[in-house]
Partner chain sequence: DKGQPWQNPTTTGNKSNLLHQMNTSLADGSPMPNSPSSLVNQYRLEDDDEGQKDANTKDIFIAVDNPESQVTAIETFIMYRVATRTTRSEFDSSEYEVRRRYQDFLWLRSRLEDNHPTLIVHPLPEKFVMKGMVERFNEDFIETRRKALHRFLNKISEHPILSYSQHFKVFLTAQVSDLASHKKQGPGFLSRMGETVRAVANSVRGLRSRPEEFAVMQEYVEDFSNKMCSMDKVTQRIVKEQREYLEELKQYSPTYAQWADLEEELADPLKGVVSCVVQCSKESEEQIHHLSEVLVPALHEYVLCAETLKAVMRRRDNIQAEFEAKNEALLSRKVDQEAVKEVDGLADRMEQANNALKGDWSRWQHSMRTDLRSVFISTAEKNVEYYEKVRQREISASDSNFTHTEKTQTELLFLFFF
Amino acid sequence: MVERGTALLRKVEINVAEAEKRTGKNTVNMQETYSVYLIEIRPAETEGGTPAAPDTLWRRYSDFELLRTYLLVTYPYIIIPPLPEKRYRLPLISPLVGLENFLLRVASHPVLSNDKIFFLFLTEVSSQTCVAECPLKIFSLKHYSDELNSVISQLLRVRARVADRLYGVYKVHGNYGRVFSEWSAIEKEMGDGLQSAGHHMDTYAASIDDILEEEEHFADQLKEYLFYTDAVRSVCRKHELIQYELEMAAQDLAQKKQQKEELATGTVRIFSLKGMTSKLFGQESPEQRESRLAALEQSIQEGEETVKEKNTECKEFMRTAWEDIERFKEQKDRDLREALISYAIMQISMCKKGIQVWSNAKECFSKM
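How would this chain look by itself, in the form predicted on its own?
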């Protein structure tokens, strides 16, 4: 059960009401069918007891994945609720309960429920607003680089195991060649056929060195993009640092503005440093107050300039970084596609050579 003790769930009710299939073009301009889910948000209590009309918006499953990725990166110390499995063959009703439960779990969490991006996810129809408020693309990219790193690592391990077994198979063919050659020495009528078959087996076994060299070349192409994932993550870390500097500058500016307001109105908080010094040493003179106000005003102007510069730096970083990320994605798709095709061609050629060797051996055996 989900507890409704948090501020958000005391104010609103959250439901995932229905789902439907839609058709549209994906990022590579290809037609695809996907599922969308209707989120309903309504006030928990209304005057007169009349239920209010809910605010509604549609979200794709990928939007839920993006939100969870953002929460994982932003709150690494919190256990983030899981999403239900993405199901295609089962009826659309199956994920509704799981997605609603995910939203309720987040909304009931004392920290996650106060997250601004989560609130925008529930209320903003345009996902671009969320991106403007906080670049979820960067969080998604970081998650993608982690997944790509994991996939390539697994692929390299599988390739290494296959190469080891392949080496063993070829060495077994070398044993065939040795046995056929030894057998030919004690046969008269079958000797020539056995020796020829043994020669074909030896030639086939000796070709493993060239094959393993091609295998290593394929592995090197994969390792390059394994290392690229670290470079992508470094871009994400740089963005996080710029975002942190912007937030710190904005926080410092807000504190200075609050100090100016307190000084101008004469409001003194008892448990603040200013309040304690006032109690101990008395109130400031008007001249001292004016001097401090002028210094704060100058400091606020500098702080506003700093926030403006950091904000511009953050936006410019996002623009230039995303341009290069799009270029990198095109390069990655092209290089990995060519590498996989070359690897498939190599495997097909290798299998054809094996068929040819045994076809030649069959001819040799037929002539005995």
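Given the form predicted on its own above, what does the protein look like in the form predicted in complex with its partner chain?
So it's only the chain below, everything else dropped.
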């Protein structure tokens, strides 16, 4: 297991060296141009037997944003260093310095520098494993899903209260109907006008029932997406589980490799019962050592298989899940846009009814 240490900067040098423009297809299948930045890591020394971290790594601005959001949420009590502006007003100055600064500040923070995701942000290349990028992507999805859940819940609450109030307004107008009717009975010239106006007031009061029923449809559409957010969350959880299993397997493998090394070189770095007993009770025989080495070798091979399997599982899961998530996003945008339009159409229809009723009432009043 690589020791990251409390001061990461003692171990590595971090540099944001270059910027490049790339084009590619984005989530809505449109061509876009974006900038990527080269992160250079020069480790002081590599220790242990983990795969050597690559010297360079390209990341785009949105990746930095994602990392920062992750840090903000995970360490709410810490002041997270800021990122530079996305586009500088002066074209000659690029955000290289600002981005490097950001990384250096995080790396020099006693708590943040220990964050696993930050470390992986600096070192992992997504094509090899999905250990760094996955958590960030999943994290952003989970974050979005939680926020969407909260906002839709709030919206549904407001909608219910507004509907209640609107019901009250319409229904009270029914009282006008009653009073106009009674009043018309005692008037001569005004009687007819009042009577017919009263009928329109009754119509107005009754119309709210249909209006609210139609509105329910919009609420149902919102509720559907509320439930969807739960489904998204469970996808995230599943990924977390696979991720966890992968990490366990990797840890396990690293430990075994360490043991092998110790056994091979005769140094005891990690405390083990076997090591202790051999010290106390004398070295084991060469044959015993050989068999132990062989067993370890076997175990390591199995371990490597497991890690490869888990890695594949993780990548496959991410691939299919991400595909479906993209599809879900498009569907969500479509559905909700249509829902908003239907709602507007319903409101327009409600206004039309209102105009009708009050125009009729006005005519009746003119005849008073």
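This one's a predicted model, so the numbers in the text were calculated from it and none came from an experiment. Positions refer to the first chain, counted from 1. In this text, the rigid core denotes the largest set of C-alpha atoms whose superposition between the two forms falls within 1.5 Å.
After superposing the rigid core, the C-alpha of Lys116 moves by 2 Å or more between the two forms. When two forms of a protein are overlaid on their rigid core, residues whose CA moves 2 Å or more are considered shifted, and Phe102 is one of them between the two forms.
The Cα position of Trp322 differs by less than 2 Å between the two forms after fitting on the rigid core.
In the core-superposed comparison between the two forms, the CA atom of Asp63 travels 5.0 Å.
Taking the core as reference, the C-alpha deviation of Tyr37 between the two forms is 12.1 Å.
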